[in-house]
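Only one chain is shown below, in structure tokens, and it's the form predicted alone.
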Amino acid sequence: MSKSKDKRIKKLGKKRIWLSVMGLVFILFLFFCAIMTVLATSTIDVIQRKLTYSRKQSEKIAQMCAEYEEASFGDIRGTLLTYVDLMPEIEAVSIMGAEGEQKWSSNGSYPDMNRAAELDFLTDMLQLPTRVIIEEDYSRMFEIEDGTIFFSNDILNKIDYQQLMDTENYFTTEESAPVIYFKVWFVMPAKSGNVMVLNQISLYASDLFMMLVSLAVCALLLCVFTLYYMISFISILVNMHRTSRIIYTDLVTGGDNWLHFVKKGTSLLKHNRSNRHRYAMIHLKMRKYRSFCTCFGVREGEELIEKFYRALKKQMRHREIIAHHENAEFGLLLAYTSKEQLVARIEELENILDGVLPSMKLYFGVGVYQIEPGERDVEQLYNNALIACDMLGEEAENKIAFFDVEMNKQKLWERRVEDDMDRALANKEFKVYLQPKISTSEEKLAGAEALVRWIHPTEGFIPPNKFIPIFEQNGFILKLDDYMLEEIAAQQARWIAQGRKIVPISVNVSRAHFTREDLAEHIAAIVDKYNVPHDVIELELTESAFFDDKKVLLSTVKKLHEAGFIVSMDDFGAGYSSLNSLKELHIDVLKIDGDFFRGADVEERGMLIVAEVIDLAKKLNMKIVAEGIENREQVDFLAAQECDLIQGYFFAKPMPIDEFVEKYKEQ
């Protein structure tokens, strides 16, 4: 699978979920900021009000001691102790002299001025008009343990005793225990020292009511948004799972498709680092699947593939996978212990598939690639198995082919041929060779066949069997046939211009040409460019073309005859010859395949068939050409049977045009 395709598939499930995750993180961040703001604002506001209230109470009590004189202090001491007991916020009242000496305390407590530290930022935060001083660590201010804060103030305005008694909330008490408290000394200058009042600042649940309400609202909103995003996440995950199933589901079998096979196979090979398992890549295909669909229908063909998949899926073991590839082809990644065991298992799988349709004999082809340690490219490994299967050919029955280096070399050669063929045609690297056709009566030149040879700039001479089959598969044979026809027409034109006596030269016309209905006009247009008589061009077509589009073939042959071309049937008897083709095709020349003159039964059966074919062709007014003749006995036999022309190594091999002209210049 290509990298770009893999990236697109991965991105399919990532985009939406990451947006949702970022959205949830952002919402949580906003709620965190809101909660911290509410906590800070509410706490500061409550503390500020408590401190302000406590300071006012302390100022009123300290006013009673502002004109402190030790001699007369006894008159108000009892009153101070009473109000200290009555006011729960005030724990102690202490008086210190101008030099810092301890004068008097309601409960024996005095602040330690040597351990005090100034905290200006707390004064600013609480918006108090006094200077704030704290003992020890100021971070303990909000702890349950005692901490001490000092406020130094200017000389206070005097207020009378009645004002002190009438102060609002003067005797306020709380029934419940405080949530948190801390103690504060308020320091107020007196006549001969300082009056200090120790207050316990207590925070009760009722003081934090609005803060708790705000936090509850925030928590409720947070729960709502969190629930929304959780539902969104679940929906996304469900959709991702559904999307994944769609992406990795085969539309024909309903099982895992090829994308899943590549992904899972790569993972299995990657985690097989210790080579605990030996793996083989299998390409298994049903032969003649298209013929099955033609006979029974495409729908029945797909149902058969689905049955094959289910049958194979049941045979998969742990850490083995299977997927439908295309048509009736399957890819399998199997674990094995030995080659013999692997072959036995593949044969068992073939037998299981053969039992899917008991009433019909099915044939399968199997290509196998034994994976080496460290190999992980599933696509390439499967391609190797596919190459091995292709080497079996379409006519093979149930056979198993193992990939080897030679197969790879063959595919590399095919790739090189396809890379070079267009350049070779443009550079005229394809050369015309002529093989003479000799008359049996006079044993003189009576015609020739044009054969192509490839003279490669680096590979040298390349025989036809190394490139013609490749061209027939990829369609380049159409261009090559046109090239050969044009070369022969041009050569005939040169010989006519030189005043030479010319003989008919046959040119092969591939069966691939007969897909076009204007083939006769196309051939005539090429030849007419050189003003060559049509009767000196013989067009050879193979009998296999008769089994393609017969209607187009018959129409084309008729048009070629009307245009004056000679039409011959090449390689008669090479395959599954049909007498019906001789009945319907009005051809001029019949070429008997050379296989009739080779083999153990040549003398007894081969010659008998050749004699009957020659006799039949004569009765149908056809000329006979026997090709592949290699000895005098064959020549004499054909002469006795009144065969018209002989072509073979006995008289001459195919040769370049210059050599052909030199050899037969007298004729």
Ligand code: C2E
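Positions refer to the first chain, counted from 1. Here the structure is a predicted model, which means the values were calculated and not measured. Here, rigid core means the biggest group of C-alpha atoms that superpose within 1.5 Å across both forms. What changes on going to the form predicted together with the ligand:
Shown in the overlay between the two forms, fitted on the rigid core, is a CA shift at Ser439 smaller than 2 Å. Ser274: CA moves 2 Å or more between the two forms after rigid-core fitting.
Core-superposed comparison between the two forms: the CA of His513 stays below a 2 Å shift.
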Second form
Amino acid sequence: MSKSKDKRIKKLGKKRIWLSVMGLVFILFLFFCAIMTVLATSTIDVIQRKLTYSRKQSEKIAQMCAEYEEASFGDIRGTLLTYVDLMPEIEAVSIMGAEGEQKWSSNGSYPDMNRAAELDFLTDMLQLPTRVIIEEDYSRMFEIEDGTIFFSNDILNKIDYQQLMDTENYFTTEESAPVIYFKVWFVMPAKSGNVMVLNQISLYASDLFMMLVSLAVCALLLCVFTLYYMISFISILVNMHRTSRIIYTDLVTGGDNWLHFVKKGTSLLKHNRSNRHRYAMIHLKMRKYRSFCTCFGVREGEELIEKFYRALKKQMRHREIIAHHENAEFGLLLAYTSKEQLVARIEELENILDGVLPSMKLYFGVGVYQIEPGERDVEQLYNNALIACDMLGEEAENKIAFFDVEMNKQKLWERRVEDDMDRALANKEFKVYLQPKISTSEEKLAGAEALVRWIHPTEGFIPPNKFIPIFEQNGFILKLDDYMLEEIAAQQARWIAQGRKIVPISVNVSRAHFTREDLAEHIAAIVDKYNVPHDVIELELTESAFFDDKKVLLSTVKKLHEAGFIVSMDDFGAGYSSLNSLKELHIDVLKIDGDFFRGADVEERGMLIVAEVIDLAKKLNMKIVAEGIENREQVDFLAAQECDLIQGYFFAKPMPIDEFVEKYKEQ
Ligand code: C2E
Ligand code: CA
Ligand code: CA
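Switching forms now, from the form predicted alone to the form predicted together with the ligand, please provide the structure.
Then the entire complex follows, led off by the chain already shown.
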């Protein structure tokens, strides 16, 4: 898997959770700030209002006190009492001497100056040249400096409200309503300097209540938002889990998928420290799965795959994994101790799989790659196992192939060829070589076969067996054959134009062409571009094409024949020959495969068969070409059998066109 793909998939699995976390933290912070602001502003506001109010009163009283002599306190007493009565905010007013001695109080109570603590308020905000005293004996709460009041957090934190409430003196509960209030003395130095006016005011519960309500609202909102974020946070986690399940689930088996296999496999290989166990990457595939689906249906096929998966999964041991790859293929990462043990294990797995469908004998192909310590690119390792399995072919058999380096080389070569082929065709890197066909009677040039060679810019000369099989698999052979045919038609046209005597030249028509029904028309169209008579072009069809689409082959041969082309059957006798093909196809030339003439033991029997084939072909009115003829004895034997033409190294190897012209210009 490419790195970018890997990244994209990982991204899918991961929601951006940090955004939610940051959101949550931000909201919490906002609420903290909001609460602090509400608390601070409402508290300060209430106190400031009270203080401003009482300061004004106190200032008046202090002014009055200053205006009267000490002796005439009595005269202002009435005024002070009226004040207290009229001002609901004011509890009591006391007058004290400069030394703190109590002189008079409207309700008879005085702050105990020895026990009283001065409260520090936020002076900047309050900006009151007032002294506030709360009676208590354990801590100072306010401090006045230059007529400004300071507030000490430290001290406010230390207030034991419970104790305050318990102590009647400082906290009073009125019966009419659950009203709690602080009684606070405000000290106002009178202008005369030797008198202090003490204002006692209360902070009522209604004010506290407002604070509490705003606090509660804030807390509630905070809870709602926190809850909201918690829920979204949890749902993100749940979604993440679900997404990762989807990403790692195989749609056919419902089990772990390939992505999971790669991820888990990489981690298993990374952490394998065992000296005893090594890992093997296995590619296991059911053979003829497509045929199975054609017979029983795709759904049944998929059900079978699911059953295979479950059966295999059960067999996995600790730290072993399996996943469905594609079609009927599975990847397995198995731990093993020896090659023998591994083979036995795989055979056992094959038996188990075969047992999944008792009514049918199933066959499996297995490719194995024995992983070296340090190797952990799961996709690459699996690819090696796959390459090994590819080498097994498609037969219905249980077979196990172990990967070796040669296999890899072959695969690399295939990839190289596929990468280069289009460019090669465009750049005319494919060259036509001609191999002469010599008449047995006169030993003169009677024809030639066009054979392709690849002159690669970096690899140099490449023989056809190195690329033709690859082209046959990937379909590029269709383009190459057309190219060869066109080159030959053009060449023949040039020779005709030059007034040379020409011989028929054969081109190979790969079996891959026999899927198109208009093949004959297609061939004729190419040749007709050059206005060449059809009988100077011979088409070599391989006998094996007879086993593909017989209908297309028969009709194509018939049409080619009618169009005047020479049609030959190549490689007769190689592989599974069928005399039937001779009966049904109207072939002009039979090319006897070179294999008949090779190998010492089979020589005699081979020759016997060759003689019979020649005889048979003669009776069927066919010309005979013997291929792969390398020595004089073979030539003499073929001449005795009245074989028409000989193609082989004995006379000449395939050669470039110039060389061919040079060699046979006399003939
Ligand atoms: P083929 O069509 O059977 O071609 C004959 C092969 O036998 C040629 O191999 C030729 O060089 C070789 N040969 C000829 N005389 C002798 C001999 O005396 N001894 C031995 N040992 N070999 C001899 P080449 O050129 O390597 O081609 C191999 C195969 O590649 C061809 O077998 C053909 O199947 C395929 N091929 C070559 N060119 C083309 C093409 O243009 N199109 C297609 N479809 N196939 C081609
Ligand atoms: Ca041939
Ligand atoms: Ca041949």
